[in-house]
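A lone chain, given as structure tokens: the form predicted alone.
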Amino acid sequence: MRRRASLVLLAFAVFFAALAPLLRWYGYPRLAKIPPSEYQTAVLEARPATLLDYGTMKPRTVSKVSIVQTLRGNVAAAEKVGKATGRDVVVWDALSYVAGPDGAMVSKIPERYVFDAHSQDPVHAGGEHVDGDAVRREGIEYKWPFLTEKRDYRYFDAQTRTSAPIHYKGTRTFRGLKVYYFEQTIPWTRVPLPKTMPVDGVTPETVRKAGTSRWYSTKRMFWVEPTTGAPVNGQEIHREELRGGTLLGDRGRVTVFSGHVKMREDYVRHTVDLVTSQRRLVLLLTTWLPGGFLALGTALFALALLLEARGRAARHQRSVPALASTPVPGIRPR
């Protein structure tokens, strides 16, 4: 009976020991992915900020500038691209909407970002663009890969339409979470004018005809939770200028926007709570279940060996004949 039980335990031990690496290295890469219907909104603010008054073409200090970033999963487009490429694909239709202190629109730039749902690698299909201009992304944007590594990545900058390194700067603690801190600095670069301008009658074409160009520089900072690859906080020290041309009169350049952009506190709290819950799901697939199955398999294997050893000892004891209690010759029992 003990031998049969030890064989059953040994079979379960082998099963759980084999299931641990199978879940980690086969199941996790297929189960961990971004859903195609993802919808996110974040509000960032610069308090105070410098903003161009297009009526007077002079910069002025304002109490705040708000940036509303929206990411909306386009399920129909993702299914179409997925059929064409044979991959699990996510299509995000994004919008960055900048508003002044009175709520009036300063600029708005739409994007389409197409990427692999598992690895976050860009997929060059489905009409990826920035403000209607076709682009071919390299590296990441908005989100880091699951199980982010302590290294530099290439990060896509929507203003310049190019990718550049974003540098790992160390491990920190943010709101109780271990995070990786990344920085990217974009030097002053000439960039396209937004297709939607904040003043009626002023278009990118009229600005270009006046010989005026738009320039941009930023220092970008992210605090990334490494298990999920999701940023829990983001900031930018952002500057934009108009340079040259008859539009500015005798001035060589004017500030369009300047400010330290930070995520609003209520959105920071919401993001931390959301990422904390998602982190548990990823850890369940990568650490907790594989580790638990491996420990259970080891314990069952040890128990099977113990039962087998006890069974063998019992069988050996039954096979030895009992000794008779006969007195030894020459010795008188008392």
Second form
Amino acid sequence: MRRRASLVLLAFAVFFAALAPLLRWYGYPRLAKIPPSEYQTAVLEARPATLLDYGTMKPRTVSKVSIVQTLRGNVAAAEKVGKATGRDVVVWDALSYVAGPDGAMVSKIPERYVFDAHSQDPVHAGGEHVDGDAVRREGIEYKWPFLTEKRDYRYFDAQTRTSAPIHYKGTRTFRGLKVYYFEQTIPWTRVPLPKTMPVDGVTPETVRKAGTSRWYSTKRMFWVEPTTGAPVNGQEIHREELRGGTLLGDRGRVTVFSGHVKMREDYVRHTVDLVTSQRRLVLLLTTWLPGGFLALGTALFALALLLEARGRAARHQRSVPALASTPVPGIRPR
Amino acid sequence: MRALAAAAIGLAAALALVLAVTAIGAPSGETSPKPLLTTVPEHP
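Now the other one: the form predicted in complex with the partner chain, given that the block above is the form predicted alone.
Next comes the full complex, this chain leading.
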């Protein structure tokens, strides 16, 4: 009976001990992924900000500028690109909508971001674009990979349509979460004019024909929760100018937008709560379950050995009296 | 020999479980009907 129990325990011990590394190194990389149907919004604000008044073509200070970012996973497009590339793909249709203090549109830039659901590596298919311009992303955008490392990454800048390093600047604590702080500075760069301008009758063509160009510079900061790779806070010191041409009269440059953009407090709280719950799921797959299974496997193996040893001892004890009563040839009992 | 067979059963069961779970995966869901926002929302 003990023999059978120790064999059953041994089978379970091997089951759990094998499950630990299988789950961590085979299961986790395949199970942890961005769902293709994700829908997320974020609101960032610059208070106060400088905005160009297109009526007078002079910059003015306003109380607030809001940036509304929406990410919507396009499941049909993801399945189509997934079939074509043989990868698990996510397609995000995104919109960055900038509103003035009265809610009027300042700019709106649509994007399509196609990336690997597991590694967040960009996938060059499915019509990735920024404001209708085809782009070829390198590196990451919006989200870092699961189990983010303490190193620099390449981050795609939608305004310049190029990727540049985003530097790891240290580990911080943000609202009780351990986060990695990243920073990227884009120097003054000439960038395309948005396809949709905030004033009727003004188009990118009319601005270009006037010999005026748009320039942009930013310093972006992200606080990234490393287990999920999700930013829990983001800020930008963002500046845009129009330079040259007849539109500006005798001025060489005018500010279009300038402000320190920060995530709105209710969105920070919402994001921290969301990331905290997602972090538990990733930790379950990477640490808690594999660790627990390994400990359970070891304990069951020890129990199986113990039962087996006791069983052998009992069998040995039963066999000794039997041996003592067996007559040995040549020895006559007294 | 019996111990070896018991260990092999445990190993095979672990492999089968992980392969089955990863093969099934998570459902992809559907594209959200919510719009790309062009107004500032009141709350998340």
